[in-house]
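Single chain ahead, written as structure tokens, the form predicted on its own.
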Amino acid sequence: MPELPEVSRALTALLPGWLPAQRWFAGKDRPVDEVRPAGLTVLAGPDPLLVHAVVEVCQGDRTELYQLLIGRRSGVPEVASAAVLGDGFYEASGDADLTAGLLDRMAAGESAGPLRFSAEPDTTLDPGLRSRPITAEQSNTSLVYGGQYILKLFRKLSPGMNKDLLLHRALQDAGCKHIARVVGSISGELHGEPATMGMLQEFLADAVDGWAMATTSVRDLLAEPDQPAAEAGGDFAGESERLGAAVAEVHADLATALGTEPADSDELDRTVRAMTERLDQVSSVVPELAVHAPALREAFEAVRAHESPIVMQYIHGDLHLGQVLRTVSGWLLLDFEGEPAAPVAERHALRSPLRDVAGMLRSFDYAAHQRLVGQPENADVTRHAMEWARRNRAAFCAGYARAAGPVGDPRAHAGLLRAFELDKAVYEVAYEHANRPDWLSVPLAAIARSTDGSE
């Protein structure tokens, strides 16, 4: 195509300066040295022009692949100013006219170069719907089509089927009732290997974000300072209990669909080594954590003596209140891709389901403190918030145990769960130190409470 050499030159020149400002770009820790187009496919054109682009982003000794939609049209495109690259080109995921073609191609089962647009088996898609981007998404970009579908475009790419699509399909086959149904996908090639570019799911317009519900509950509690958490308006504990049961059911469905394996002593050694290495690394750059290092190391080493059988399986991998939705029929889990910063092999590694439990317990702590960050110290308000956190953490574990049974009760593995929670908190210390210094007190306070015996 005559347009492609011009697009290639523009991306090489413009993307090194544009990428670091994007919320979904994962390489903000170092400068972009070079951007090399690795695959360009024309999806529409010449005016308006839409090019699907896979680019190699070089940063020192690290090279990663990213997906973009590049647009150009006569006149001014109706997209956010942040999407404008320059020289008439723009990132087109916010262009409703151009992105409508992605759904149409999936509905028709079309191909374009190495790209394959597909509906799921026994699924008929409604074409002709305009899209709108979800502005809150960070590591990827999602487009809602007419209130019926939501398309997640994976920004950072790797060969193989994306874990999010893999687990959603497995759960769907297992009859899981706690996910949104997958209805289509976009696939391509990376260095000659198949790769997932996008996943289309049913959009649930009535769904409410778990984080929003939880923090609203905290707000209502703090507005009634004389009321116990169990009696205050907006008590969330019932929902937390139901959420715990939903997570346990998802874990059971994943185990049925994809299998499990027992953890041996070597696995425990690897787990302790990984947690200790993270602790050493973060302590070296965050002095406030270093004072807790001996107690943390002791908690991690105790994992080696864990005697109860540990089942390893596929898990969510990045579970928190922002990854769950409440619908009229119950709780749904989403975004099974795993921790965005983790290597692909680590995301696909089998883990203890207690990792997900620990992530959600840490999320309750964050929800409790969300309204306290940056505010003057108030012991009564802090006590009230911690009462909310304890109540909802206990309710979540009770719900999980109700669905998982005595063997799966997270409270029966208190030492291991505590180690996983502390490891998650160490990760949070590193994240907050680098990105949100005002929030650093939240994980540090949790570590202090756990290691000094006050929690």
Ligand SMILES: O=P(O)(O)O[C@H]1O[C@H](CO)[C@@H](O[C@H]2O[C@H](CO)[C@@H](O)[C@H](O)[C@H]2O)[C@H](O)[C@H]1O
Second form
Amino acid sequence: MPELPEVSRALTALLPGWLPAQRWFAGKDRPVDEVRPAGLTVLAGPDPLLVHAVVEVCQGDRTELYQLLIGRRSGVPEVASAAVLGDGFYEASGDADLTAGLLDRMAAGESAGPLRFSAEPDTTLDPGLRSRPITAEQSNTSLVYGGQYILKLFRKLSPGMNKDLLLHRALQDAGCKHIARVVGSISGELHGEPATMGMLQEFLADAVDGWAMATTSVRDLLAEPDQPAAEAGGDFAGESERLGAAVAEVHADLATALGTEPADSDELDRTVRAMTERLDQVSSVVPELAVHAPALREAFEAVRAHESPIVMQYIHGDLHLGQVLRTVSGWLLLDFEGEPAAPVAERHALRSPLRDVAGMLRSFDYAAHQRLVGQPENADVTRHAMEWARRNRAAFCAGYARAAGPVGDPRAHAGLLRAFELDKAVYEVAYEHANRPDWLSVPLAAIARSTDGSE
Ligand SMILES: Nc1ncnc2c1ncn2[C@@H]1O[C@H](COP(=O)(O)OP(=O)(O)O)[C@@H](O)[C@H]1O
Ligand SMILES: O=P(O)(O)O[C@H]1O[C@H](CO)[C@@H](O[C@H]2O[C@H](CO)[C@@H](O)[C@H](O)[C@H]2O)[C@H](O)[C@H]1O
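Could you present the same protein in the form predicted together with the ligand, rather than the form predicted on its own shown above?
Then the entire complex follows, led off by the chain already shown.
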């Protein structure tokens, strides 16, 4: 195609300035030195032109691969101004005319260069639907087709099957009720190995995410300051209990589908070292964390005294209230990729399911406290918010224990669970410092409460 050298030159020149402003770009911590196109595939054109691009982004000693859809057309494209790259080119995931072809190709099972578009076995897809990008703050980019399907285009790419797709397929084969069905995928090649580029799932149009429900419940409680949490109109504890049971069932299905391993004798040592290393690394960037470092180290060291066997398995890896959807038939879990900043090998490592429990417990703390960010200190409001968090955290653990049985009861492993929660809070300190500095106080205050014994 005569256009490709021109696209290649434009990406090299324009992306270093454009990428750092994208929500999904994971390399905001340092400047982009160079962008090298690593694979360009024409999907439509020449006017309008649609090119699937894989680019290598070089930042110091780090090089990552990213996926983009590049468009160019005569006339003005109907995309957000932030999508415009320059020289007539734009990022085309918001151009419904151009992205319609992605679904059509999956429905037809087509290939284009190294890209393979497929429906899942025994699945017939409806082609011809228009797409719209969802507006949620995301690590990737998702397009909803006709209210029927949602296509996630993974932005940061790695060779091999993406963990989100791997776990969704395994859970689907295990008959898990708590996921959205996978109906198609897009794959390509990176460094000569197959790699996942996109995942198509059924779209649950009537679903509400857990974060929206939980924060509405907190708002209702704070609006009724004289009511105890249990009697407030928007009490969420019943949902928290059911969510706990759903998470336990997903863990059981993952264990059945992909197996478990007993932790070896060095596991506790590795766990303590990894948590301490993360603490040191984040403390060096966020001085407000450093004052809590001695107490955090002590909590991490206490893990060495853990006596009951630890079972390791595939887990969600970054579970929070924004990753769960309440549908008419119950709770669903989304986005099994793991922590966006973690290297792929770490995301695929088998872990204790208690880490997901800890992630969700942190999320209840966030939901309770996010309304207080930037507000003048008010002891009554804080007490009420903490009451909400305690009630819902307890309900979640009770639900988890109901489904997992006594051995899996998170409350029976209090020391390990506390360490995992504190480790997650350290991760959140780094996340908020890099992304939402106004929210830094939420994980920092939780660490302070846990380590000064006030909680
Ligand atoms: N199957 C689905 N049905 C309805 N909404 C969905 C579905 N999958 C994802 N979403 C919505 O899209 C958002 C982003 O999805 P997610 O998988 O977490 O993407 P990312 O990996 O980019 O963070 C979710 O918070 C949810 O609101
Ligand atoms: O959803 P992502 O996979 O992109 O996860 C990242 O972003 C989350 C925020 O959007 C972040 O979650 C933190 O904030 C949530 C409230 O917005 C809260 O419910 C979570 O408990 C808290 O960790 C997540 O850590 C980050 O990886």
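Residue numbers count along the first chain shown, from 1. None of the values given here were measured: they were computed from a predicted structure. Between two forms, the rigid core is the largest collection of C-alphas that superpose within 1.5 Å.
Q: Quick one: once the rigid core is lined up, does A434 have its C-alpha move by 2 Å or more between the two forms?
A: After core superposition, the displacement of the A434 C-alpha between the two forms reaches the 2 Å mark, so yes.
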